[in-house]
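The data below hold one chain only, encoded as structure tokens and taken in the form predicted alone.
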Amino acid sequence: MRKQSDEDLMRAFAGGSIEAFEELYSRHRTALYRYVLRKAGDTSTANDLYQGAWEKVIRGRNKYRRSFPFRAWLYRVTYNHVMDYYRQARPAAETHPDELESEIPGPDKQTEIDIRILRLKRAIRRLPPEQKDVLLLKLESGLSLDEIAAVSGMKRETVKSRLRYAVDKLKKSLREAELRSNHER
């Protein structure tokens, strides 16, 4: 038996086939969820994004058209979802990195792997917006740059300036930061 593919599948789904929207959900939750989290910065803001994301995929479903990858349209509907949120929750204050909870468990347990992968974080919400975006819709989608050009819409030639800009500011970010920690020692 051929497994149905993303855009066959949600062809059943505009069609009524619930258990074709089920599917795709299993296909592209997780990373899709990542995606949201990732974006928003907080689980419960990251839960009320993704939940709200899917319900446009639902609503959405007889707007869908074949000819575009189901992944980037996925994508589209929740990248704009997110946008429209924080375009809303603009005028609210902003919480500062700083003031964020620390994701390194007590002392104790640290380890240098959980550190790296703290500045990683750091160094990634501290990117700007614009690179950001194209940073995770690359990582945490796996999205093609055509495919992230079509979901941000921009072109192909900024996305790619783009995604190099945010990995250079992250080496360079990484290495500072392990500069920083050497010479504390």
Contents of the next structure:
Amino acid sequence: MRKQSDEDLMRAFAGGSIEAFEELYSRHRTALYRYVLRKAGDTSTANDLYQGAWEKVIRGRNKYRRSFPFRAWLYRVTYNHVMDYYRQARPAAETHPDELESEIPGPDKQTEIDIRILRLKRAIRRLPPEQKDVLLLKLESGLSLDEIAAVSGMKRETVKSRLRYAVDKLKKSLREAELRSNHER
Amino acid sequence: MNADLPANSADENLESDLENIRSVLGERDSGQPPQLLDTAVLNTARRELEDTGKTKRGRFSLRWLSAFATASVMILALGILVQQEQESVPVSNGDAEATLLQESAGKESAAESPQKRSMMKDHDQAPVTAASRSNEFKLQETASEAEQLNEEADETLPPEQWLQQILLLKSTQQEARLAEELAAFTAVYPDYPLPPELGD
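Could I have the structure of this protein in the form predicted in complex with the partner chain, to go alongside the form predicted alone above?
To see the whole picture, the full complex is given below, headed by that same chain.
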């Protein structure tokens, strides 16, 4: 049987099919959650934002236009929801880089991979918001440049250059962290 | 891997870097939403659909009810209008017919009897509500009334004309009718002198 497109499923859901929504949800749950989790930084906030975003999708099902790619629409709704959250309730205090450094346990407790993951996460958090958004949409959700442009309202070329800046910064900060670590040893 | 990035060395490097980052992040991070969260989202969707279904049904029944009420009122109003028209049309037609018949009857009779006058008066003053009978019935009634009036007019012919008719009865030897007519004549015109043929 031919696999139904996201757009068809969303239309069926708007028409009253819960099965269509279940299929749609199972297709996008992991990628969307990873994006929100990485954007929020902590699980509790991420869970709230993730649920809120889906609620907006559910309630806005009749506003969805089939001509717009569903995935781009889903991430646009989520992106705006997250932005609204941070505009209204900006986190009391952003995590200080020094605190992040303290998250990394000593070499005796963690493997090399764990340390690399934590360093990478920290580096992502320290990115400028506009670069971080583009990177997370690409990295965690696998959106194309056009989809990211549709989600964020930026031009495709702007998305591409921000992505490049973000990756360069990550590489640089990881290299510095490794050098520092080697020097300390 | 990503078709939307042009295939030059800089873009290839970017893609490769992104892949490295993705692989590092994915090594320990399952990134799956908790099952409770899945259940909550799916329940919200179910609830929303149920609520919408109820609202749609509710709206439909209300719309149906108001449409039904409007249609009923319109049908009722139309029915009343049609009935009123049916009632008013026969009245005027019946009156016209009666007038024509009366006129013709009046021409035939030179002198109207008091009874006829009274009947005509009654007919003219008949209330409009009486006209609720059917048109056909009314025409029949008017025709029979006119016949009756004609008969009455015949009965009360002028004395000369009446006497001529009586003489005609005598000449045709209709003795029974002759006696009746003569008795009637003398009752109506007791002082009118009878011709010598009827004198005995």
